[in-house]
Amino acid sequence: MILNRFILLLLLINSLGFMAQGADSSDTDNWWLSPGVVGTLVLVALILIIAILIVIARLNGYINRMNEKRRLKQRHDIIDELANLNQGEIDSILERRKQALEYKLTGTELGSDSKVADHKGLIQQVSNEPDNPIVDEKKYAAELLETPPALKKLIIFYLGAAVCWLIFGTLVGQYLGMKFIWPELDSISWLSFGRLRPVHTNAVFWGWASLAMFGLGYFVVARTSNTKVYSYRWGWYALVLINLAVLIGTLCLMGGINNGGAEYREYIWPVMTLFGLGLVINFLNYYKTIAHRKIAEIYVSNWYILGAMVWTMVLVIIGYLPFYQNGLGETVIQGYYMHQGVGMWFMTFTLGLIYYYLPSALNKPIYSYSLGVLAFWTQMLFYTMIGTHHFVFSPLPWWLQTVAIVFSAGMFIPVVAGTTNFLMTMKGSFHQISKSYVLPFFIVGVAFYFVGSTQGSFQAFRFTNYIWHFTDFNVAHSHMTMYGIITFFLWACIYAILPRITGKEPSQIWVGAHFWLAFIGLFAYMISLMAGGTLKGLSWVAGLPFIESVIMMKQYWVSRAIGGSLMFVSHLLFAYNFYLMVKPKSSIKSQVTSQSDFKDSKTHVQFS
């Protein structure tokens, strides 16, 4: 039975791929009705709906807090009034209170044939769904995770370095966004677009995201293995090597020294060797830590983390060895390297973090271990062959392009499995949206994980490639994934764990400002480039002069700059929040709270 289902699944994947292969790329009259375009529009609408739901939840929480303040004020007013009563009035009130306490229900108030009435005001709320999370009650209790000081220091320094590279890398990106509007902004070779663009991408890739993943990963492997990190010294060595790689690589790129313009591997090989050494050291440290675990099982997070590191070591070697990179061979390797860098390094490692930090933040187990393993192995199977879909209609073999499209469609399996696992884990806890911004960060990350990954599969079809390839639409897609998925997930993990190991938490107002500026900025950035990229692609198909598409894009580049500005401001707020969470002085009041078990009640009637 399982074999039959697997065969049917493969047939479905192949049918999707060959449907994309057989699309008539020359007919753009009804381009908006193609499966890839329709699917993309639906996915974007889904993100908008999620944003609206989060706003509603936050407003509901705000209204509840205002009502609570009103009730407290009424209580204080009553206390003040009682203080001014004479002894006789107080005795009268106490007598009435005594009679009220002695009152007992007869059992027929709500169960007889009489008309329902609640003259005593006993019932506050009635529900036919006792398990509805809206009426769940939650108790908070201060809880700090016992963390060895050496591990805490290592994590903070990794995350601190990551935050610095995030600010620097996105500052460069912000400057580049301004250059689209004012191309005459400068005439300095070091600040030219061709040099700064790889500075931006590599700084946020290898500086921000990689260092943040490593820092968060150290806590996961130690915690899930119930043991100490194998060697803290190795961790510090790797931190120095990776920072040196990004620093020297940045200076080389700004000075015009690069690897020939291959995207995401612009660092020359001596620089990338430093990063590779740091990766190998951290891998050995993680592996040794897991090998010396105090429990029999290997938690699913460690599968993803070690798998990502093994694949990336292979990827860096293949991407930088020159022996087979001549002519079209270099194009094939570029597609492989570029897509594996995102999918097998950032995505796989970050998913491993989520399998720990999401259930930990919610104080409940992951919904399904089996779904996690299914998503892991199908990601290993399908993601390794999809890089060539960036070169559809190129001189590469037609069969290789088709294989990439088919395997891109196959990515629906790990994405749906992972998304289902995360959403089912969050089920029953969505009311926390009104109490903390940690869950909204997780929700947006999960939403973009589904939307961005699925949209990438749609974009792999030949017709959508025909319209969107080489346009600004690809920039929107890359930010939808690297920013909407990876960065939001990393923020969620940082906000979830740092207060629990440092005892300090920033104000939710600042965290909320960070969340909304980043989310709104990303949405504006993404929508403007998706719309502009589509119109640009259609103008090329129509044979219009290239300069017309450039002129047409100006208004969309303005929207891009506005969205990018909001995102950059959010990063400054995040840096401030990070400082508050790790500030050594004790002047910051600890506000750390963690979830305890939900109240297990089947009562349909809640009494006041």
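Between two forms, the rigid core is defined as the largest C-alpha subset superposing within 1.5 Å. Residue numbers count along the first chain shown, from 1. As the structure is a prediction and not an experimental result, all values here were calculated from the model. First, how it differs from the form predicted together with the partner chain.
- Annotation: Cα of residue 548 displaced by less than 2 Å between the two forms, core superposition.
- When the rigid core is held fixed, the Cα atom of residue 363 travels less than 2 angstroms between the two forms.
- Positional change of residue 579 between the two forms stays under 2 Å at the C-alpha, relative to the superposed core.
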Given for the second form:
Amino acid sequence: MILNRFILLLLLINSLGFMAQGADSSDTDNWWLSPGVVGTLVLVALILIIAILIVIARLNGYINRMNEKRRLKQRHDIIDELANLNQGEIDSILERRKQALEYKLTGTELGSDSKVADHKGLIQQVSNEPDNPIVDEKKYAAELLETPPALKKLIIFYLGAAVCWLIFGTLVGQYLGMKFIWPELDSISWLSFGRLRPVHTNAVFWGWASLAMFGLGYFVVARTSNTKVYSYRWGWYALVLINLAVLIGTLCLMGGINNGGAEYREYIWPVMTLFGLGLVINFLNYYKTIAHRKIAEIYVSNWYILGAMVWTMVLVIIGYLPFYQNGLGETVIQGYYMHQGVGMWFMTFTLGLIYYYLPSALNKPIYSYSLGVLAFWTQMLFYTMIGTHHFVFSPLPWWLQTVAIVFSAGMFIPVVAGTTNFLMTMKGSFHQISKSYVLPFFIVGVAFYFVGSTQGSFQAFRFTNYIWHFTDFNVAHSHMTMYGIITFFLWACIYAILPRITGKEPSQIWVGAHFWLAFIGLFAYMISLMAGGTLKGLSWVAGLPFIESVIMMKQYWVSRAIGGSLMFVSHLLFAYNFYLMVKPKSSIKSQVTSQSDFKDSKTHVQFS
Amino acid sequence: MFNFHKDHKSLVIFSFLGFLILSLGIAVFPAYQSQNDTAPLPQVEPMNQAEIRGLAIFIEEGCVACHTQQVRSIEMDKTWGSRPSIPSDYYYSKQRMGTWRQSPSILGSERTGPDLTNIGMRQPSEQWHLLHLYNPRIVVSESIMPSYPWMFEEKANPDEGEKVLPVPAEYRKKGREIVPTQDALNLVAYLQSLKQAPLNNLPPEFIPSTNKKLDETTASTEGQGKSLLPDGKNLYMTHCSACHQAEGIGLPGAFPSLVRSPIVNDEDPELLIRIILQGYDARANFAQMPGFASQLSDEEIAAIANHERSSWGNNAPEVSTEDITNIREFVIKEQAL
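Condition change, the form predicted on its own to the form predicted together with the partner chain:
Okay, now the whole complex, with that chain kicking things off.
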């Protein structure tokens, strides 16, 4: 792993060295040699390698069992051999056997006649199927964390609303993906592509990710401050306001009422005000909770969470104030707003959550507190400056574009700091991967955090922008980050914490199915749009008629829709798992089967 | 004071101020400057009421999700305009749309469909735009753009004076005529108004895509002969096929067929080339055709004419670049008179 990282670091330094050169000599004949393209390919390969490692870990267990069977077969061979022995040998063996049979037991060699009992509470679980051929039995969540019922309820409702918006938002996304293949799917104005597209993005942004973050944040803030939430009532007000904002916003967008078509600013200001109020209320609630903390230090998670909320309040206000937004002023703000929406809100908040949930799930401290603090301030410094990289070669001032590209490269610092911190925290726990249903989500999230962010920086270089800008590659990048990073991290946190506060486990087989469907779906989605987007860009550079790029993209849009379907199905499984983790009545599932079953089957006992 | 680890107040205030100052510097100040230091080009007229309403519909329907309106300063964007876009181009179209909505975000971030900076120049025909809005596949069979039937009315007996679209029978119910609503007409008025204003003194230049290509263009102006003509089929697909269709068959009642057309197959190519250069609006039963004199070079027009004269069963002698040059000069002289 360390070697792997070292090689990557070398590659990075290498490509940084070539950066200036890459910007000047934009020779499209050798486009695949451009540092941005090479970097992206390496990064995508990295994700694939990680997936392969996970599969290998799982396969390893399977192969061990196969070996066991082979040994059994060898034993049978020996029996055959015995059958072919001659009379003299058989006689001597039988003689020894006779003596053995005549040996009498005293009756007390293996203990007393009393019944089986686990006096020390070591047995966690009894299974009748120790040899499940496909998946290992995973460890159940660690001990229950004592959580005030009011907090538990608040978190469950935040997460529940988030799950609803996830299902709704991705259903819309899936429908939009199908419209690329069948543009005549419907001709209803409320369902037309241009109106539904912002419905999808805003529902997953403000509905799914934001509500899930708030819910998970409430637990972190109270827990790490060693106190109770300042006001539950405020939490409920904010929940209602944010849900109202997404609901009204969705209806407005479908009815054709939008703010001006600027991405992620499509809700008109009265709707966004509802969201903003929810944000302010939650901020005050978090802030007061942290102010009443019972320990001197502010845990690093709370830095990120408070930072994200303060920055997003500034961001929304700057994004919606009208005084500088006519002409290209609006475009300058748009670049800033859309990138900070992702960087200062989703990324920063989610990192804060990871700084708590990752070490807590592994039951060990974070590797380096200082790296977390370094990443926090560099996140603020570098991320803020890079918005205009969405408008490279546009009529916006050239200096703004250059600043954005330079600081995009600077993003390597917080990203490498964060990734190192997470990987070093996980170091020594990787063997748990085949025994935990939470860890794979964390690993994929961390991998995408490194890969998605770094790839984004590569994409900002002038040459890669030249090929990829305006193509479907952008869509691949945004799903790689908002889905690969944010959504996988949020799932990791939810699976890590919910069983520990409700005491109810999800179905392990469906958590596994959720993970693999989401992961494979995302990968198919990403790769098809990256490949298609690159070919599209090259066909534009070659000056081919525009419609040819549309015809060429069809097959890639089909594979994107297939990937998208897998992702959507995984969300249904996730919703089912969520239901299992929070369902109010605990149906008492008898874990101990009847006596006769016990005798017949091999009993598998797991100690923890 | 600056012990962020223990003092939540200074942590919040410091991160607030830090972000605010960075934001003012990177976003608010440049935006303010851009808004106030930009004047409209003197030759550009302000938008009229129909165009302003059309822009509002353009935003309502989310057209910006797939259509950009910016010609970037790189050579590949030459397809979309004769010069890179400049801030002044957006002076009239990017104004706040009233109390509820901000300035429209028309620059866009994705080209699932073509860039529209110059669509009014490329495609001036109102009828083409209306047909295309009603169902894009009537005119561009491979298009994946949504159709907008709710901007049209189905009428059994349209009134006198109402505009009836020549929609092919398979795209409408039997016995129903398709009539555009005012919304559709406004939207098309806006699209027709999208034309890049010429810049007389030193327009900004495109950054060439490759050094090799740069050599090629100088070579082609120096060299002679038909082998150096550009690919006529590609040019035809880019500039002509939206109306005349890839197979040259046109669309009955809207765009004439080029297959076995006497004008295309005429031994003397003069009329064909004049139509390409100047446009054509002589026949009432067909839509208006734009002139391409300012968009296409002599070599490109020769290549297109040759493609048309040798495809789909057409068979006429080749034209040369000089033919085009001569006719272009003649047309310019004619206009000067």
